[in-house]
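One chain follows as structure tokens, the form predicted on its own.
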Amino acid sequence: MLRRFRLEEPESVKEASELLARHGEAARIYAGGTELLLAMKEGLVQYERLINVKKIPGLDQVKLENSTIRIGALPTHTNLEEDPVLKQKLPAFVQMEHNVANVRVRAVGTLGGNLCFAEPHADPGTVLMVLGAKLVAEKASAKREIPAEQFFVDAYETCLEADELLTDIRIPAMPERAGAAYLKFGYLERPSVGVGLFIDWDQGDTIADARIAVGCAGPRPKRVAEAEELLKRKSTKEAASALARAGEVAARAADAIGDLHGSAEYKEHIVGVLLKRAFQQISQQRSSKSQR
């Protein structure tokens, strides 16, 4: 069962900042639930205070502005699925939150709480990596943009300041040469392994850019610059040939910790199945695109 804790009900950043710095590590921020509440029930944290920021105008919007989508921490996974801007700029994206976790995670979990939470086995940090996303923190003095990589320290750490607040998501729409994927492996709701990756061309067949992640093998999502530039400025060809290095590099970069569902050894193989898997869907939806 859960403790009693007081519900805190800020009307804006400002207000939920101040209250974060007022109580410091007594009070936690709420929104979805579905990772602390269950912390909280089976006693591994215990808080006096949860700040529900739901009330807060803004942060549950999805916009577009110019060339940059902007999500607010607060839409659900099944608002951001079902979200007709990212279904046309992002599919990638979608794809991912089509695929996370559970129908009841889905309907209730929201965006800005998973990468808040930082639990390891997460999916959209490692697709906010490879997409190129800063996440906006605020409080009540002051608002920062920070690169998706540098966000997450550790498994269940972020990069937050105690009074901050994510508030916002940005991320650059698609260039119209570019591609990304997200594969995942696991047998249960929570993945063992999860792979991102994106690929910018130039006008002919070289990649001009490319961006590595990996995710939910070890304690931390990673983006992966040594794999990444295995693949730059080599033509199509050159870079199939070269996923093989690329996949031990990101695989090494993963920090695969073994546990029930595979050794680490296991783990960084996966990585590597996954990345080619990844390129080759991502070569067959130019090919397919090119035809049109």
Ligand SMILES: Cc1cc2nc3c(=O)[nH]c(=O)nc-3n(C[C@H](O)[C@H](O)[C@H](O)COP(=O)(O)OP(=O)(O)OC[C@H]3O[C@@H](n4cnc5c(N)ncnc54)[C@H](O)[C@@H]3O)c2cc1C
Contents of the next structure:
Amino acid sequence: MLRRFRLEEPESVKEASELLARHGEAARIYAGGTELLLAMKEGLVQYERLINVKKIPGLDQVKLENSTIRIGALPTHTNLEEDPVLKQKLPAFVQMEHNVANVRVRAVGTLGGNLCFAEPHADPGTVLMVLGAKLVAEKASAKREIPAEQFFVDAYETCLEADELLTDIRIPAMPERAGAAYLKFGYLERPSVGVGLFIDWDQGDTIADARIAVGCAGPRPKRVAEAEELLKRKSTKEAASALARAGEVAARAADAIGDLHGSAEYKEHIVGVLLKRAFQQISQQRSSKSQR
Ligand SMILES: Cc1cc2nc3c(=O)[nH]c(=O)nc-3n(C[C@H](O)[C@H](O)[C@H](O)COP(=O)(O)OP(=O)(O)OC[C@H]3O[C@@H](n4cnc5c(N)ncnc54)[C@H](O)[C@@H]3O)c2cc1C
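The structure above corresponds to the form predicted on its own; please provide the structure of the form predicted in complex with the ligand.
Okay, now the whole complex, with that chain kicking things off.
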């Protein structure tokens, strides 16, 4: 049963932040409510006030501004999987959104709520890391940009300050020659393991940049610089043979935890499998692009 709470309806980020500052631990931001209301119904958390941010103008938009895609915190997963700008510019992100949860959760749950709840078995954090995203946090008096890899501190814990809101996610447009993929595996409702990969080639066949992130297996999604280094400055063929080692490094970095979603060893194995498949997917897309 839900206990009684008061619903606040601020009309600006400043007003929402001031409410957070004034009521402290007794108040919480409320977006789609798919995580928050469930946790409150189960008595895991209790808040006297929920601050509904859905009436704040401008937080529900997706825009291409110069070479950056700006996504507000409030679009639902359904909004994002159907968005024409994202479909054209960030197909790997759209694919990830299409596979989040189920149709009912996607219709109500927001991207901002997913990121701020920092549930370990979640997809967007991992893919945002390889896309080079920055998360914008705002409070009454200040605004800052946080690289996606610094946002998650632990399971259910982000680096947001008590009176900060997540307002925007900023993603640089993909370079012409680059490719990205996010693959996940799971047999329960939420994923057991997720792997993101971004590869950018120079004008020839050398990998100029590589980003690898792992999520769901451990308490928080992580970028794995050591595994990325194994692919950088390699030809496509050389990188393909370095993948097994990169997968081992990424699996170790995932801090996999044995739970209902699988043993730690099993999750580590899946990290390697998904990394290889993500590389194959990006390479195949690159070959088909060059044949057009
Ligand atoms: C059955 C089920 C299956 C799921 N499966 C998946 C899955 O496969 N993959 C996946 O990635 N996710 C999955 N999810 C998670 C789902 O994506 C999230 O529930 C949803 O996106 C949360 O968004 P919301 O708007 O409902 O958040 P809310 O429940 O409204 O909020 C969640 C938390 O974030 C805080 N918050 C919300 N917005 C902001 C903001 N702008 N600034 C600061 N704090 C904020 C709230 O205070 C609260 O603590 C699943 C969820 C369910 C219930």
